[in-house]
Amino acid sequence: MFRRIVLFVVGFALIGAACAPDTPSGQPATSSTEAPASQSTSSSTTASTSTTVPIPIDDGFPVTIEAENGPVTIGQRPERILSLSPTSTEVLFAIDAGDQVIAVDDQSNYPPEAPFTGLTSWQPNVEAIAEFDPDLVFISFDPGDVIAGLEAVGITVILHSPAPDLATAFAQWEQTGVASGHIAEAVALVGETQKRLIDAVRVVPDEASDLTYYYELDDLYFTATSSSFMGELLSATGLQNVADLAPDPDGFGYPQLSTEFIVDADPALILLADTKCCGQNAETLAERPGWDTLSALSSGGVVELDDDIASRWGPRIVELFESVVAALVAVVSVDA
């Protein structure tokens, strides 16, 4: 239990240094993805981590996002802000920018309280995005010459591509807070989530490192392998993930598992992200040839997750990994 605590708030700490203070205030301010071929010796502070995200001191403009599109640079604050990412969408309402926020795309349902339209982040129209005269775009995806198309016509964009780790999804969180002049609540959102983060690991029982679990995406058994974003959130548990043991021919951590590895493998605990999706539940589970006699039925190891926080990089993961802990915790007492 101490060398997972150990561990995360390592991690978070290399975090917060590349978070750091850079830029004297009034300068234009930089903040980056980008992983650091070495430890810096100049005034720039980086860190040994896959994200590096130097913070300025304030929420001045001109800034200069080192997006995964190439630099950004921002003149002024947006005040005309278009999401085509949900996460993006999570992000900006959580640290405050929401009321400069003039559309979302037709994923983007959280919160409630986000402008949604019809508009689709999988195949996005460049005249569409235009219709509404934003100043500053996020995308997650592109096709091809979206990104393109919409800095031609003088839109400036941020793609902010699914993260691998969470420290990438953390570093994205505050390139938002700086594109959108929220810098400190950008700044306190990582703080808090980190927080309850290594407070959830702090009451994971010691017997967890003895136990697995199946992360499943969909009811074709597709899921998740500690490589994955939601696999290394995950592993801060100590709980084994069965679909390591498995092929995974595309080497992109999402292997597809058989209903006989599956029940082989008797997981602790069933994680369903395909809760809404695919309709599965406890009761669909014991409804499979073999499954009525897993561990996690009898011991009420299955947690039904969110498949919209399942399937994003945003401030909500932590609420889905303490609903995790608590199903783990529970699971150990009944085995007690």
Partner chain sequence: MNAGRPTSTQTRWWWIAGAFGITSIVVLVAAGVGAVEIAPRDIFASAWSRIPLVGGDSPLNPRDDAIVWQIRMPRIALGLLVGSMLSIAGTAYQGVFRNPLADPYLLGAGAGAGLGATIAIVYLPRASIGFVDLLPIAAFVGAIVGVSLAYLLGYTVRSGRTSVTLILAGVAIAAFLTAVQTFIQQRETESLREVYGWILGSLNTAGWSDVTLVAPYVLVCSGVIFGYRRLLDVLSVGEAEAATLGVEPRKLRLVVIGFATLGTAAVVAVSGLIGFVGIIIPHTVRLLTSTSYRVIVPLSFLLGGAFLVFADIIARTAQAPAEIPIGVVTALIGAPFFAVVLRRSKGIVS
The other form holds:
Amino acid sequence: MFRRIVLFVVGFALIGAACAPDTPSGQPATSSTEAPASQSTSSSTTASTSTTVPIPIDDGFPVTIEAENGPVTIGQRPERILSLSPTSTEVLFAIDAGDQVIAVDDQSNYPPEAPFTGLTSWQPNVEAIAEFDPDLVFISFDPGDVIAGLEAVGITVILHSPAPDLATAFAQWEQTGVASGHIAEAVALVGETQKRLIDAVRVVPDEASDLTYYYELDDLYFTATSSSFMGELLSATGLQNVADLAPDPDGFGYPQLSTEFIVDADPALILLADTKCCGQNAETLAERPGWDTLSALSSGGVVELDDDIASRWGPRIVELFESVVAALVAVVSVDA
Amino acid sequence: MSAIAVSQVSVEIAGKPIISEVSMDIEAGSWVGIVGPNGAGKTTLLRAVAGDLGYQGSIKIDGVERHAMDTKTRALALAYVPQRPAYPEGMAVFDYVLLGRTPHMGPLAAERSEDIAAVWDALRALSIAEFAERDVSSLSGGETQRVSLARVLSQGTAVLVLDEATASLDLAAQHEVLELIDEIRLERSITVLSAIHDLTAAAQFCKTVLLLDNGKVVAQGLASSVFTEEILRDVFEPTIRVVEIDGNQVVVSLRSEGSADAK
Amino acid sequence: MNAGRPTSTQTRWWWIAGAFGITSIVVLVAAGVGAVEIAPRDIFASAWSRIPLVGGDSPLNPRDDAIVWQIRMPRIALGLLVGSMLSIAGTAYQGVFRNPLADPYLLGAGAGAGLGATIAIVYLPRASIGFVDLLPIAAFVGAIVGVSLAYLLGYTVRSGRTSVTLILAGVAIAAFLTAVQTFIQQRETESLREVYGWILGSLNTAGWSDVTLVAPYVLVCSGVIFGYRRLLDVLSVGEAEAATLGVEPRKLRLVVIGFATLGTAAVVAVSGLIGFVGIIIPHTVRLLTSTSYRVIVPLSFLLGGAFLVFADIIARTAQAPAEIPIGVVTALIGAPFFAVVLRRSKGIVS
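Could you drop in the structure for the form predicted in complex with its partner chain? We only have the form predicted alone so far.
First the chain shown before, then all remaining chains and molecules of the complex.
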């Protein structure tokens, strides 16, 4: 129950932030959101920090953003945005900034109207990026000196690393709104997402806290613990993650489980985030040695997730969350 | 019929002629020594006979052309000790000698009691039975020569081809090993073809010798007819003297009177 | 004097018996431990109940029964097969190349299998065909193609066709295939973890089907290498001398490498690139017992299997219920162990 309350607190705090429209419009807009940069800050700190963010109104440029990669000043509304992060791509389109996006990387695949290119985000090529002549680049990780290289040729870069928790994700969405001149839409997106998450949590049956789930990243039994982004999101349901029993000395949050342990744990829900990468589904699970004894297979507790949604921290996570809750409700009603 | 008949044999290595038009006949049971200066082609001739070099002309072993023999038939007809044999570290002398029995076994078969007996026989013939369990790479020069000889002996062939069997040995050990070879040759009617750098030793042990220089035969026949000062001075150096001690030819090279220290 | 072989050159029965003993103990321990605690006596009672006619009731509930017999036991069996094959193949490679650094992946089997697996993971539909998993097939084909390319390249070099030429050809092919594999992998970063996981190796099985798939290859290929153990000794005096002993080194090399590669390809196809076994086990056996392949070949086979099952016990239990990739464990425990053996044996020799 504790985690559910945390979600609520975070949720309301952020909604509060979104509804604080009283920044004087003439004032030079400065955003001092430190949350995305410091991933170690707990969700509540992050949330309270974001309440103090003065939200610029009227898309007032120039705007200075405290991004992960340092303060970034954007002189005017960017019209040539390039996204090297599938999550940023989804966020940009969700806040109506799609018209300003001129190119997205080869890992982006949603929404379908995005301008897909062969640009690789794994080892980005500064020259190839510069050739698109973007005025703003979103990137989710810097494998070398890509940010420095882009800034050297006068291109503004915002780094949005994989979010460790929901609050960081929301802060990133809002920052994307500020940077692209779509603050209102970003705030609305965060608010809508929170509302749907809270609505979904409301229908979670009380029995959930006695149940467990196993979240599969691939068919080698790599999983995500509750300290991962998805694990933290799912903990709002009250379900126990079987992977939390695994020692996670490096705190990475993605251990590889022993298959006999999973079978023995007999989780009520099996969440497959490897339907695309590894072609897994309820039928292939049944063929695994020993898995035909699992109750999730007979009670409809296998949830086939979209790998892409599960590996990003974009707006579609709410759909994923709702599908898990729906399966949870179904499993509990079968048992009852 | 001669045990080995070499006729008009030429060998090229990488397009370079090493020996040309060498002919010789080796009588069964005899010991023929190949002599000549370094680089004369002694080893090349032996390798052509023993089988790991191609050649032009004809080499017949016991009447059969060497080219026409498969590897195994050749290994049953002729055994060969190269100039510097490999002694695998850690291998027991017995196991090393047992390698000589390889052509007698099927490809996947294990050794039979007759193979074991042949190894002991060879070890005893060379008086190294007590070394059977020693590491073959840890032996002295004279001992390793005996081990090599035991290996070719266990191979049970009628012909032994030895490349400088005594090259690294001191005088006494060299003499001992050569005596052993000669004893075995007589006892088992084995034909021996060997390269020898020591002309005096060749004169004593080999019935006939073949003198090579620059890949060509300079002279061949009885040692007494080949080892004359006239012939040897042409091939080696002008200071060579051939003297006779107790009926044996002794080849020595004396310092010329004009050399530095003699003044 | 002596009628038989001297004792030091015989394959001593207690070496074989000891290797059998070690293997049995490791297998028993492996059956008794795991991420799930099941009392060993219940496991043995369950095993006993499975013997036809003798019978009895299994004390295990259906789920524990599935854990023991569908997950744990096939994994142990696969560990034995994979470890034995990699170890005996490593021995064979070291023998034919007279090179202590040779391992089963020397001629491009590893790189080829890695490329094949990567192609399968990235481009081929997984499990969508339903009844056939294409990954092992692609890895198997990749391994065979890799070694064949190395052989072809090695044999088109005019100067040599020696074992050194072949090793160099293998190095070139392996580097090339690895580069192609890395290229594909970098382009399709979504599959990165899967490719990486496969390369590190795993004994996670699809149950007994993997075991029955691999077993015939391992038994036949090991059997052939076992048959050639004496000829590997002959090769240890060098190719030229081996030829005067009636052995055709090139033919022998082709046959032995062929079977070693076939077996390696089969085990790599199901378990990924588990490293180190093919080097340290043969050398440990060599340092502790004898340098003769008559001894090394059978002992490597037995102890290779035992070693991998042992490594898997650690992989399964050290961080239970999480697993450590087995390739990491083989290197982590193999390297220090090997260092100790190396030091001790130096002491004995000098």
